[in-house]
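One chain follows as structure tokens, the form predicted alone.
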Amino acid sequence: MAKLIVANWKQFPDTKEQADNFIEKLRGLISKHKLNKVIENNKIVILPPYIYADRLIDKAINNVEIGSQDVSKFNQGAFTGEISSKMLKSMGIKYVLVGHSERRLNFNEKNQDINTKIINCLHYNLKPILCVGENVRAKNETANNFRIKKIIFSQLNECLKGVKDEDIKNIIIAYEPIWAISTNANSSVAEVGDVETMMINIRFWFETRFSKEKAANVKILYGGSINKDNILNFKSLFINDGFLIGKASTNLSEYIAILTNLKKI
């Protein structure tokens, strides 16, 4: 089954030359490692910093899309430094990451802010990738614990408030357990079975909120510090539609290894 592989570069690289160099080297390595079919058979999206997006679209590799790491909650106006959905649309961008844990933590973004961003994205036919996930797990807590499900369902309820039935096909969910992210000092590895349970719970939410038919069209990704080694651990996830990759996607050899391992999933 085709996977959606989203690479979030975060605040990297440091210069436009490095960004250009990454794309050109990636192009060569895809050919060298015979990964063209992998690229064709899956959906590959790279999310660079805003400032590099336009130039990377011009240099884009065939079947690799350039998306956005975030978007403003404002459509237009005196909002210094903000980038609107309409601006992104005009650049040819289709995919927009919203609600990432770093935006929630470092910029104090609330579910209501994220909801506005999602509604704006959908208005301009952009595909929002909504990140949801719990900060911590108590000992012996699982994806089926009431407290954990309440956190995730509340995020879904509030972030997707007002989304119309016909727009569900454009919604993508990235389950991002913060406690499993490597930048967290106390991170721990998520168990495959637990991740699968959470993905089933998320699909169930869409079934009860919309319908089973529409829920089946929602892509659900996993984003718990995926790298070339642990991505193979998740190949047994029958419900998994792809991955949100962070730090590992900024390292060329690591990223190529991840794409290579897609052959085995």
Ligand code: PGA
Contents of the next structure:
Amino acid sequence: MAKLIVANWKQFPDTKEQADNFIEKLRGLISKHKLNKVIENNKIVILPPYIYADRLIDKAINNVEIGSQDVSKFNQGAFTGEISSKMLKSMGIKYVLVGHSERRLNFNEKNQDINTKIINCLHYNLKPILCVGENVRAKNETANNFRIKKIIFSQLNECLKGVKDEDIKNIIIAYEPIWAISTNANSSVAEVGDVETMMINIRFWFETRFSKEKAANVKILYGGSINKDNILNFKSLFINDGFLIGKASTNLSEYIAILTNLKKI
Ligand code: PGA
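What would the structure be for the form predicted together with the named molecule, given that what you showed me was the form predicted alone?
Complete assembly follows, chain above in first position.
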């Protein structure tokens, strides 16, 4: 099944030359490793820092999309430093990450802000990738635990408030438990069975809130410490529509190995 593979570069790399270089080398490695078919059969999206997006769009690799790591909650006006949905749209961007836990934590983003961003994105026909996930797990807590489900469902309730039925097809959810993100202390990739349960729960939320038919169109990704090896653990997981990958996507050889392993999942 075609997967959506989203590379979240975060605040990387340090210079435009390094960003150019990464894309140029990636282009070469894709052809060297004969990955063109894999790239064509799946959906590959790279989210660089805003400032590099335009030049990377110009250097576009066939079938590799450049997206955005964030968007302003304001559509227009005097908001220094902000980038609007309309601006992203005008650049040819389709995929926009919203509500990443690092933005919630470091920039105090609330579900209400994220909701406004999502509504604005949908208005401009962009595809928001909404990150949801709990902070920590107590010992023995699973994806089916009431506390965990409550956190995820309230993020979905608040972040997707007012989303219209016809826009559901443009929504992507990334289940990214914060404890699994590679840069957090003692992080580890989530267990496949647990991710499966959470994805079923998230799909169930969409079925209840919208309809079974509409829910089937929502893509649900997993994110948190994915690398070239553990991505293969997920190969039996038919319910999984893809991955949101941070650190491993910024290392060329690791990233190429991930794309290579996509053939097997
Ligand atoms: P990670 O990051 O793959 O480095 O854990 C994922 C993310 O934060 O989006």
